[in-house]
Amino acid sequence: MTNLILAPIRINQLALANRMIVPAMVTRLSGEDGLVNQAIIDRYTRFSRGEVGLIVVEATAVHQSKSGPLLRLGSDEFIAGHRDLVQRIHDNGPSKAALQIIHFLKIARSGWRQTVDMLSKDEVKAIIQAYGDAAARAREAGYDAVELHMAHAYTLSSFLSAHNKRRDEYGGRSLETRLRVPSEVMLQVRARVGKDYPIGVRFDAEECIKDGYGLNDAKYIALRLAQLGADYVSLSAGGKFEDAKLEPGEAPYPYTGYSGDRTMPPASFQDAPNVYLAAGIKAFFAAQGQTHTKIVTTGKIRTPSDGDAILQAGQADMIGFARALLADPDMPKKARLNREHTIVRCVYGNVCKQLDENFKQVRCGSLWPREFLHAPEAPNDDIAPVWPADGASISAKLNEDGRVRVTWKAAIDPQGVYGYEIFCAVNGGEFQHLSSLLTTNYVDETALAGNAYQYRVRAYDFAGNRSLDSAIAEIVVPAPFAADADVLKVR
C-alpha cells in the first residue's frame, strides 16, 4: 500500500514535503510584549528538524491590545521577529510555515465576557480590516501561508455560532448572516495577499454544545470558504465558553467542558473521534465538484500509520498531529526512515492542556523529563535499552480499592532510559498499548472484577529505541458476585 501520508501535496502554489501538519498550539512562551523570543524560535525549529510538512505557528493577535503571553502582529513593529522565526524554521528543515491569526473579545475574572452582539458595526469593520492588515504582514514576514482562526470560543467562531445573538446583517438569523463577517474577512485577506498566496481556515465543524451547529451547517460553511478562495480548511470541534467550568475569581477557560474535550480528546475518548466531520465535508465537496480546497482533520490521531489509513480511506487530504508531535517532533522523520516503531507516543493525559489553563508555559508534562522546556533531541543512537540480568521482575497486585498496581525494575541504557510503554491483554486476548510513562509503576484503573489480566512493558530511550518485551505478569481479579446462572436470574 502506498504510504500516502509521506507523499508531497500542493496547497495553491506551495509544495509540502508530506501531509503531516502541526496545528496551531498555544505555547505561552511569548512575553507580555507579544514579540517572538528565543523560546518561541526553539519550539518551532524543533518541529522543523522533525520534518513535518507544515508548521502552523500559534494563534497570533491581529489587534493592538495586550493579551498576555501571546504572539502579536497588530502593527509593523512585530514583523522583524516573525521574519527571523520563519527564516530559522526554513534553515532547520524542510518544513513550511503558516501563521495563524486571531481576534478575540474581552473577558474578565468576574466571569463577564464580551460577546459579538456588543460590537458596533464600526468595530466589526475594524476587525475585518485588522485581519487583512495582519495577513499582509504575515506575507511580508516570509510566512509560506496564513491561517485564519475561526474556531472555538473566539470572535469569528462566535459570528458563525448558532448562539450568535445579533439581529442585524451580521447576526444569527440565518446561516448566511452568521457567515457574513467570516466571508468579508476571507475576501479582505485574499485581496491583501494576492491570488497566489495560500490561505487556510481553521473552524469548528461541530460546536459540541446544546443548540450548537453540527455537520449539516459545517459543510456549507466549508463550501462558502472554499468558494471565496480558501486553499485548505482545518477542522476542529468544540472549545466553547457556553459549557466552560466557572471558577470564582477566575476568567472562564473555554476547554473545561465537554466541548473542550472534543477539541483535545483525552485518553478516555476513542481515537480520532472527529474524523467523521472531515469525511462528511470531503464527501460533500466531491458531490459539489469542489476539488481545489484541501481538508485537514485533527484530534487524537496517534501515529503516521493511523493518519495514513484516514487518507487512504479518502476521509481527508492532510492530517494534523498536535499533541502527538508535541510529544515527539521527530515523528515524520521516523516515518520516512521506516522507524515508526521508535516514535514516543503521546498518552493524551492532557497535562499540556492543564498548563495552558493555568497560564503556564506549555510542554509535554507526561513524557518529557522536568528539565526540558522543549522535546529532547534524539541522539544518534541505535542501542536499545536492556533489562537487568535478572529481568524486569514485573509483578501485578490488587490494591484494596480494586485497582491493579503493576511494578517493574528500571531498564539500563548507555544514554539513559526515557520511559516505559505498558501493554495489557484481557482474558487471553491481544495485548493493547495502555500508556507510556516515566516511572516504573502503573495503576490500572480499568481492571474489572471477574477477569484475568496480563501485563508486559517495554523500555525506550531518547532515540525511541525499544527494549525487548518484559516477562508477563498475570493476575485474576476475583469476582465479588456469584456467577451461577440461577443466582443472576431476575426474580
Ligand SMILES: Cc1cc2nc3c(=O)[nH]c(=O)nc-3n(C[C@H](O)[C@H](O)[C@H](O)COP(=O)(O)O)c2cc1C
Given for the second form:
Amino acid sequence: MTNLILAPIRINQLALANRMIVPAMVTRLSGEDGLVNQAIIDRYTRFSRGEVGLIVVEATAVHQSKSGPLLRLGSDEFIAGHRDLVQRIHDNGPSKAALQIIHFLKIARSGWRQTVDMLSKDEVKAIIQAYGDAAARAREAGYDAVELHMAHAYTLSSFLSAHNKRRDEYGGRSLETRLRVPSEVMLQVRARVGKDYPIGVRFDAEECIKDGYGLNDAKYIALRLAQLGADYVSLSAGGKFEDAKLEPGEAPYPYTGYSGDRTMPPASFQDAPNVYLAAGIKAFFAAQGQTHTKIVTTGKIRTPSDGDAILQAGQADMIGFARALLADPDMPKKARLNREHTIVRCVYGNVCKQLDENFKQVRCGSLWPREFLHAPEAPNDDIAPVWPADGASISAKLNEDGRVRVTWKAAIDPQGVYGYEIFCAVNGGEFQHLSSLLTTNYVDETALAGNAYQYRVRAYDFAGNRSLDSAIAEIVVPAPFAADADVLKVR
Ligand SMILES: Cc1cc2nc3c(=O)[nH]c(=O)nc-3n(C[C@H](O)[C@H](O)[C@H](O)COP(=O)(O)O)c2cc1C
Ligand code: SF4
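The block above covers the form predicted on its own; next, return the form predicted together with the named molecule.
The complete assembly is shown below, putting the previous chain first.
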C-alpha cells in the first residue's frame, strides 16, 4: 500500500513534500521584544532538517501589546526578523513555512479577563484590520502561507464560541452571528494576500466545555471557512478559560482544565482522541461536494504509521504532530528512510506544556539532555548502543510503598547514550512500551498485587539507534505488599 503520509500534497498553489505538519507550538524563546532571535531560528531550522512538510511557526501577535515572550508582527519593524527565519527554514531542508497569527484579549493576575462582549465595534474593526495587516506582513516576509488562529481561548475563538455573550451582529444569538467576525477576518486577509496565497484556519472542532459547541456546529464553521476560500482547516479542541484552574494571584491559563487536556492529550488519554472530529468534517465536506479545503487533524498521533492509517481511512488530509516532533524533529526523515524504528518517542507527560504555562523556554523536558535547548542531532551515526559485557543486569524489586522499582546498568555508545525505553508484559502478554527516560531506573506505579510483571529495556543514542533488548526482569507482586519481596527471576 502506498504510504500516503509521505506523498506530496498541494494547498492552493503551495506544494508540500509530505503530509506531516508541525502545528503551531509557542516556544517562549523570543524575548519580551517579540523579535525573532537565534534560538527561534535554531528551533525551526531543526524541524526543516527533519523534513516535515509544513512548519507552522508559533502563534505570533497581530497587535502591539506585549505579553511575555511571544513573537509579534504588529508593525513593519518585525518583518526583517521573520524574513530571515523563513529564509533559514528554506535553506535547511524541504519544509515550507506558515505563520500562525493570533489576537488575544487582556487578562489580569486577579483572574479578571476581558471578554468579547466588552469590545466596542471600533475595537472589533481594529482587530479585523490587524489580522489583514499581519497577514500582508507575513506574505512580505516570505512565508509560504498564513494560518489564522481561531482556536482555544483567544479572541476569534471566543466570537465563534457558544459562550459568546454579545447581543449584536457579532454576538452569540446564532451560528451566523458567531461566525461574523471570523468571516470578516477571512475576507480581509484574503483581500490583503491575494487569491493564490494559501490561508489556513485553526479552530476548535469541539470546545470541550459545558454548553460549548461540538462537531455539529464545527461542520458548518468549517463549511463557511471553506466557502470563504480557506485552503486548509486545522482542527484543534478545547483549551478554554471556562474550565481553567484559578490560582490566587495568577492569571488563568486556559489549558489547566479538562478542555486543556483535550488540546494536548496527556499520557492517560487514548491515542488520537480528536480524530473523530476530522472524520466527521471530512465526511460532511464530501457530502457537500467540498474538495478544495484540506483538513488537518492533530492530537496524540504518535508516529507516521499511525498518521498514515488515519489518512488511509479517509479521516483527514494531513496530520499535525506537535509534541512528537518536538521530541524528535527527524521523524519525517526517518519515515522516508524506512527507519521509523529509530524515532525517539514522546511520552506525553506534558513537561513542555508546563514550561509554556510558566513562560519558560519550551523544550522537551522529559527526553532531551538537561542542557539541550533543542533536540539532539546525530545525522551520520548508525552504530547502536551496546550493553556492558555482563549485560544490563536488570532487576525489578518491590518498594516499601508497593511500587515496583526497575533498575539496570548504563549502556555504552561511542557518540553517547541518549536514553532508555522500558517495556512491560503482564501475565505473559505482549510487551508494551511503558516510557522513555534519561536515567537507569524506573518506578512502575501501576503494578497490581497477584500479577506477574516482566520488564525489559532498550538503550538508544542521539540518532535513535536502539541497542538489543536487555534480559527480562520478572516480579510477581505479592499480596499483601511486603518490603522483603525481591527479584523472583532474572533470565
Ligand atoms: C508547548 C506547546 C505550545 C503550543 N502552542 C500552540 C500555539 O501557539 N498555537 C496553537 O494553535 N496550538 C498550540 N499548541 C497545541 C499544538 O499545536 C497541538 O494542537 C497539541 O499539542 C496537540 O498535538 P500533539 O498531541 O501532536 O502534541 C501548543 C502545544 C504545546 C505542547
Ligand atoms: S516534554 Fe513530554 S510531552 Fe513534551 S515533547 Fe517531551 S516527551 Fe513529549
